[in-house]
Structures are given as C-alpha cells and as structure tokens.
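One chain follows as structure tokens, the form predicted on its own.
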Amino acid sequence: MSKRESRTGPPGSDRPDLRAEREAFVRSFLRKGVELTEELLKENQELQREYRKLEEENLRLRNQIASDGAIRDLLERIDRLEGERNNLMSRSNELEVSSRKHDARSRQVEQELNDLASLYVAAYQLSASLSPRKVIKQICELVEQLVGGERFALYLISADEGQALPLDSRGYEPGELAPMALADGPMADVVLTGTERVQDDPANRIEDVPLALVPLTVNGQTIAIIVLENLLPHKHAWASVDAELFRLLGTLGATALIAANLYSDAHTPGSALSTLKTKLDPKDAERAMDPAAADVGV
C-alpha cells in the first residue's frame, strides 16, 4: 500500500474526520437554529408583552378619553342644573315675598272686615235700642266686648249742677261710684271741648289718669262721658278700630240716648209719630223734602 492510498483510503469511502466535521457542522447548525428559535420565541414573547401593554394603555387612554368626555358632559350638566336651580331659587324667593305680601294684605283685609263688622254691630245695636236703659246697657257692652274695657263707667253730664252722674259701669263694686264734680281737670276739659282724650300706650300709662275719656256729644254739647280706667288683661295696646269705635260711641251713643228718651216719653210708636208731626212745621217739612233747598242750605 502506497502512502497516498493509506492517507486517502479506498475510493468511495468517507474519511472519519469529514464525518466528524459534518456532524459537528450539523450539530452546530442545529444548535444555532435552536438558539435562533429560542431568541425568536423570546423576542416574540417580549413583543406580545409589549403588545398587551400597548393594548392596555390604549384601552386606558380610550377609557380616560371617554371619562374626560363624560366628566365634561357632567360638568356642563351641573352648570346647567346650577343655573336652573338659581333660577328656581330666585323664583321661589319672589314667590315667597309675594306670598308674604299676599298674607299681609289678607290679614289686613280680614282685620278691616272685622273692624267694619264691629262698627256695624255697634251702630246697629245703638240704633235698635228704644229705651234709655237699653241704650246705656248697649254702650257699656260695646265698650266691654269691642274695645276690651275691664273697668269703666258711663256718666251723665248735668251742666246745671256741674256734676257727672254715674249711669252704669263695669269692674266697680256696688255703691263704689258717686257723682263727680266737673272741676278743673281732664274730665272738665273733655266735657267742655267735646274732644276725646286717650293715652297712647296703655302699657306705659300715666298713673291716676284714665286711659280714655270719650265724650258723647250732640251738636257740640256733651251729654255723657265714658271714663275708661283699665283694659282686659289680654289687651296690651289699642287696636286700629278702637279710635273709630270711640268716635262712633261719641256720636251715635248720644243720639241714641236722646232718641230713646224721646221715644220712651211718647210711650208708643203712634204717639211718638204724632208728637213728631206736631213739632214739624209744614213749611219746614216741605223744605226738608226739597233736595234743591237742602243743597243751598235753606
């Protein structure tokens, strides 16, 4: 065997070193493929993780955008509702003010109606009384029930004697009242002038002075006087209608007393009418029935 044959071996046979190199190359190639595959798998996993992160971020951003839009819508709606609330509050305040005014006006009208009713009752009671004693009783009941007098007296003025004679009273013991001399003082001034005298504040009254002195006058002459000392405990101030009641009692009370006295002297309505006819001059009656004469003061 030659040296060349010994190195190369027989023809058609592989050399051991080439097989080893081929196997090493194949194993190296496969290992590189595996490593490359593993690297690709790792990169794929990284990309998937990045993709999921991007999806989550995208979803978060979409939710945030939607949330921001909803917040803006909510803020706009809140502003709109706040404006409507302010309008409703303003309207409510206006209605409340209007309601208070309406209630105040209703109370005022109700008070005025009550006052008119009181005046009507007083005028009717005085006009319907046909006896002096009944007129005196009605005057005292009106002072007690409508004015709220607790302690008062009605005096008849006797100018000839210069005295005030007690006719009726409330709040006094029997026999406590006596005729009073019309000397200088508040009563004498009221009888002389025919002008009532009333203390402004019953709660802070002037002691030893009547709360009210109300003269009953006819043609400027005082025929009787109401002396009011105290009001009922529940009444601490004058009502708006009290002044009108005092004026009504001062005029209608005096007229009712005189009319009742004349009626009682006539004894019957027929005789009273006859007495009235005899006291009327026919010419005076014609003038009284003539409106033109009444207009010119004849």
Contents of the next structure:
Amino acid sequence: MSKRESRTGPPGSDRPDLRAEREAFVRSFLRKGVELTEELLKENQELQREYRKLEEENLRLRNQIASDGAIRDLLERIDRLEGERNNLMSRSNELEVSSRKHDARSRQVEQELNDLASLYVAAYQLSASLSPRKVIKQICELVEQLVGGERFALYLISADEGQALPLDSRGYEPGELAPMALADGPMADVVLTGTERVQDDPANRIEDVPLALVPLTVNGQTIAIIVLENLLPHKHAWASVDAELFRLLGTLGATALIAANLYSDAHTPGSALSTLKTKLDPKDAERAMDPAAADVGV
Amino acid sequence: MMRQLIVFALSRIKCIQVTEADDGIVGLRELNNSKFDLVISDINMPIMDGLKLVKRIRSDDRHKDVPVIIITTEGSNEDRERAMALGASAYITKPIQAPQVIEKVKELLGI
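Got the form predicted on its own; could you also share the form predicted in complex with the partner chain?
Next comes the full complex, and the chain you just saw is listed first.
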C-alpha cells in the first residue's frame, strides 16, 4: 500500500497510467462481471432445463406408477374373472354330466315303462278270456306281436303218452306240425326241468335248435311248451322285456289254459264256482299250502 | 292287444284324446261324426281292413288331409307299399314299441 501510494501519489493527483490501469481494471471487472452474469444466466438456464426435465421425469414416473397400479388392478380383475370362469366351467361340466345322467335315466325309465306296459297288456290278455280257443290264440298273438315271433308253435304236453301235441302255430303250413315224442333233445329237457332255454344271440344262433323253448308250468309240472323257431326278419336281437314276457307266458299262460279248460266244462260262472265253498274247508286249505301234496291244481 | 299298447303309447303324449274303434266300419263312422287329427289302423281288421279304410278316407274330401298310420304285420313290404300307395302317411311294423308310435304321431302332428 505504501508502495502503491508512493507510486500513485496523493488522491486527486492521478497519473494517466494509473487512471488507465484503473479503467482497465474496472473494464476487466465489469467484463468479468458480465461474463460471470452470463455464466450464471447460462447455468440458471441449464438448471431450469434440468429442473423441467426432472419434472417431466417425475410426471412420467408418476404416470407410470399410476399405470402400473391400473395394470395391477386389471391383472387382479383378470385373475378373479378367470377364477369365476373356471368355477362356471366346472359347474357347467357338472351340470352336463348330471344332464347326461338324467337323460340316460329318463330313457331307462321310459324303456321300463314301455316294458311294463307290454307285460300289463300280456297279463291282461291272458286273463281276459275263459275260452280255451281264445286263450291259445292270445298266447300265440303275444308271441307274435309282443315278442316278434315269425315261426313258432304251441304244444300241449301229454305226460302220460310222452308226447307234445301241437295246439296252434304261426309260420307253418297247415298239417306241417305233428305230435312229437319227448324222448330226448332240448325240448324234452325243457319239459322235464320246466326251465326255459333261450339262445342268447338270435343273429348268431345255433342252427337246428329252436331260438327259444318256453315251458308253461303249473306247480313245477310242464303242461305246454312254446317252441320259437324264428323271429320277424327285422328283429335281430331280444328286447329287454322278452325274458319277462317268456316268464309271464310260462306262468300265466299255463294257469289261463287250465282255467279256461275247466271253465269250458262248467259252462256258466255259477256252476264253475259251485264247488268252491267245499274246497275252502281247513283240510283242503292245508293240502293246498303243501306243494308236495298238491295236484296239477288250480 | 295291440290296440291296448297303442293307447298306452298315445297316453304318454299330452293333449291327445283317443277314440277306439273295433273295426274299419266303426272307425269310418267315428271319423264322419267327429273331427280327428290322426288315424292309426291295423292293416288286418275284421269287416274292413286297413287298406280299404285308407282308401275310403282318402276318397272323402273331408278327411283327405288327415294323416293315417298303418300298422303292418311281419315286415311285409308288399302291404306297406300298398298302404303308402293308397295314401297312408306312415307305417309302423310289429312288434309294437311305444317310443316308435310316439315318435311317428308327434312327427305327423308336428308336436
């Protein structure tokens, strides 16, 4: 300072070099100030740009977060809906299975109902007449129309003579059937045992053996037999009700034949029942309860 | 017997009222006295058989559009063809099965 003072002298006595120096300094200072200001302005602008960029980034991130949340919500909703859809599909499958079961059961019930109708009609027809001729006709019609028999014969069994006597038939020429000796063979076996013999598969039958041999039995004794040779051409297999029809013919057919034959001797209902009362005394009732003691017995 | 089975089958269809006739003549008389939507007839009947009945029904303007089902025996093609030629609408072969009858009747009545 003292050196400068010594160079510049007292105030007010500025030398031109000093003034120039001062002016240069001031100019330099001002330039620096301008430069600094410009730098500051530039920096400020950059910071503002940076700030805007960050704000934009911030906004973008906020939007992304919001969008992620929406996606998360959507994914949750999709999961929930998929769960519901799976439940519905599973329920639908259950219902389909149940519906199929019901359909099958309904068809089965319908079939059983039809079978019962056939059996009812058969039983009704067998017991609807007391004329031996009509009973025989009914037996044949049942075999023809309900079983679908094309060629068959009904034989009366004469145990005394060991013979089967033809009563009626379908599909045979008149006089084609003659009395048959019951020596051996399937027919004799069925008459002896009273057990029907039916080929399982009519389409693949054993030739030379009747398709079905149905004994008409009372108290274990065979009184007649149906020999079924052929079914109608369009019937290739047994129906579910055929076995029951054979059993019904075997029991009701036999009693219907005996009842009709006994009634034809009596001529009137009154005379047919005239001896009924005497048959109801306890001794006869006891005898009737014991199958070994019973006769052919109606 | 067959009639009983057919009546049973028809009883399974709701809103159907059945009138039975013993033979073709009685059937024709019933047909002339009331209005029927469908006739089912066996081909074999006493007095007037099914074929004659179809012929008579078709020759009468009042009944010419009434559907007629013929029950044929033993799958006889000849009888079936004759019945159809005379104007039968359909046929059913024996042995009678209720579902077969129900199906044909529903088909012809459009129910």
